[in-house]
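Single chain ahead, written as structure tokens, the form predicted on its own.
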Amino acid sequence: MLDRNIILVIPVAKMSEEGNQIEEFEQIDFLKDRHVRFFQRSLQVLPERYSSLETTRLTIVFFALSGLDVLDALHVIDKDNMIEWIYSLQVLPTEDESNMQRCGFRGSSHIGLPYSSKGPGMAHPYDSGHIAMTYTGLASLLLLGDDLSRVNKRACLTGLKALQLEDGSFYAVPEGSENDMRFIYCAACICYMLDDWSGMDIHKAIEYIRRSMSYDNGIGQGAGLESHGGSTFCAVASLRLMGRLEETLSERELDRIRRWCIMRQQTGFHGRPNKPVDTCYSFWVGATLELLDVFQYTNYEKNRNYILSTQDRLVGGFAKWPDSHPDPLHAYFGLCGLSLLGEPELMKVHPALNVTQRAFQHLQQLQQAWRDNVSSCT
């Protein structure tokens, strides 16, 4: 197989006789419709080298139905069919609600349930919910414009509940898992789209937040372990999706967040000390930077090349580096680091729930008719 940068060695000499036409191509920034079509693809057919997903394979559809939105494109999907399937994917009560523990959303039908998006449950020894999946299941149907009227909100916050251990964190399976601030970012994403924070210990998920604080002013996944620019992330925004940073974190703290996050930044962003620029950290750091409002104080001109650096003019999509090949997961976090840059391609992005602005706009409208409903029948 060809190497990719042969093949982009090719035309640029051929237009290097043809004059002013090289300038042209290097004027080529952002390649909308190539993104496009990445996700599109995304949603169709995957590389073997993705098979190991299967089983969280409603990431990657988040992934790329968030960036079809973020380019403003979900036209150009069957919203209806994507709905219906991603409703098939939630773990329901039985008849006798033996398994409300075990509810909310699973990552695929890998382990071959029959297709079904309504009606009761089925038991089944190895059918649960995962919190990652329930988070990126309810985002995906509030982007599709869902009113998420068939979500058994009962049940995923009583499948949520049962996850959150002693210390405050969570499980992302009933059975077991790792546990860290990944997941109590998911779980305060849930309680948040839901609009009830019964599914989890607020106070406890806290005290989790505070001792993963490390000693350079980043935050960790836990309690003694290296600060992390998706820690740090997951932390922040969760105290802002809580409503409690200010009141957890004091100025000095989040200052202090402040000035390691901003230090993150060489052209693109890095997760961690000593480790090379990626470009999802242009979200991941920058994000929090924007909630903590001090994102203004980057470099904007060096972050958006580095992005574009890493942009895939074939295919489209964007890689972690340069040079290297194009995921899902990066994809959309390369859009959303755009996003924030304002680049005017590109939706607005809300950068504590990973939405649009349309997206959360929307969640904002259903729960203000949930809320509205409860009033009129008290």
Second form
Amino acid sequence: MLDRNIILVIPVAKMSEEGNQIEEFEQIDFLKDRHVRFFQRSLQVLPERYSSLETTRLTIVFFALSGLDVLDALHVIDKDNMIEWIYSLQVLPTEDESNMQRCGFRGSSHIGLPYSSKGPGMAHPYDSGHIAMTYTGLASLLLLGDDLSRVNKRACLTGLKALQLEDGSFYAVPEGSENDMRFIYCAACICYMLDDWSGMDIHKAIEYIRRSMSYDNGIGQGAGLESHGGSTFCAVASLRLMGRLEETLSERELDRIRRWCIMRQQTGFHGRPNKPVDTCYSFWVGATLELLDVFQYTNYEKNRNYILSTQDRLVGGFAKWPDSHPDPLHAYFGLCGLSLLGEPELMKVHPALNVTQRAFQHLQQLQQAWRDNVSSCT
Amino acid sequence: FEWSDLEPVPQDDGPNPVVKIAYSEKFTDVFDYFRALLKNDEKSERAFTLTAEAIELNAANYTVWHYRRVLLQALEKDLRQEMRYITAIIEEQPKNYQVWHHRRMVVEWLSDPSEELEFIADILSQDAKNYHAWQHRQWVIQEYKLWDSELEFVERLLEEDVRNNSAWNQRHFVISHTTGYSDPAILDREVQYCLCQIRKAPHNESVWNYLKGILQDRGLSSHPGLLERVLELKETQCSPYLLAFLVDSYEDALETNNTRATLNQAQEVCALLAQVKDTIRREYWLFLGRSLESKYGPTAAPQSDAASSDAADQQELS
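Given the form predicted on its own, state the structure of the form predicted in complex with the partner chain.
Everything in the complex follows now, all chains and molecules, and the chain you saw is the first one.
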């Protein structure tokens, strides 16, 4: 059995500038320390060219923190400071609770409220949570070891419920936005973490998922839309979190989704037929295959080699393609892709909740304690 | 505009900011004043003008877009002009969620989709697989019933790139919402169209997915003569997708008529895929072979429905 860690270079056919095929050597060793430093830097200061990420900064925090968790390197950051900052993003109910339907977590302080990591909420005409920030906020608190005791669960769930549409899908914000499978996944994660499904109409969400199944057996962002690795993950992972995967999809349907997903492997994975591969799909599609028990039948070597070919050897992190700039999202999902492959230095990732197994176990302990508290009070 | 009456509102990340973005003075200024307007919910021309400046700096800020929409209505702004504005922004940033959502809102307010198909076609001419563009296109077509020339549009795109999976998806979208696939003449037309495209470009997952997709719920082995055509194509225009289609056709046949001969044919193709034609999925094809054997082979447990217990009676044991 070949120890793949001994092989540090592999021959790869490349096109030279003159247009003829030459052989190069690609380095495929995993640079753990670089990635730790990459995430550390992401958590500090980003240059102005990242301004489009302002309203989604909390998701970047999640990628960095969960990435460090997967690298088993959370010790490099100040967890308490991080927890405080995350709680400052919670949209809490005002004294008169008139904003309950807008509660959740913000992506950043961009609205301009004064910093406050404890309640009560401050009235502001345009302050509301964002479903993806509520999801990543809760997940980040969890993986930092927080007990969620300062989360106003009732407010979060009220805010969540207000985002669900008639067709079962969700808006991101109460003011309105696009609606698609991404936000169903966010909603499912929120309910799962808070152990409370009153935040959504599960039946309607399941119907939306079913209607998003494509003729080609993948799942799109919505009915009629092209099947896509990201939305397929969101759908399958949501059903798994709801505990409804096997009852919603027949064995035949599951087999068909398995086939669609497994056909996404080219070297690494792409997200749609006839599109180029991209590192992040090693997680989106890989995790879906894992949830469907067939990831074991993929080609590990080709997948690993592709992910590592997108590794930035200088600054750390991963990019979607080789010789491209790394970013926190691809760095995180590249790592998760490697974790699915059993990369030795990495923690295992829960394929539905997208946090380490360790964070997941912490959640289970918390939820047990919540249930014990409830039963000891009644 | 006069701004001196307004107290700018800075961002406050507290003592230990995380993922802090280092903004220039200009950037900070624009948004500090934006935050001030937001807090007062000011509905004015200067607010409207500032949203455009904020959008130019960060078109992904959904709060700015929402506020702009509030102002568009409160100030009764010219929505035709807004259409021109959003057209220009989307051309510059066609992969941004907020700009497409904004366009949809303006189209809804105007109840005027008349520019949409041409606009989206232009965006698709720059990136024929832009998911936002296709999503907006499907919304417009379905909402305003603009089905009439869409199949023609799809065919044009497929002529340009027969491997455009988004175009194949759109083909299914149009037909399933107009004529449907129940009419045998339509179904056969589509099957013939697929076979024609396969001959031209055999290594194309999209066309095979489409072919399988339109037939699988009726039964892949139900379309007369198709299996024979596929077996012919196997000789000169083989591909992993053709072979997968074959396996699925054999499995479909096994469901109603479980014979060792058919099972062997399926196994042969699985082996061909695993060993020669689709080795990256070797383990999967071997797994599929084992599943088929276990479902339809001599040791298979009796199946529950009537059709297959008849099949079990007919099963020839090797």
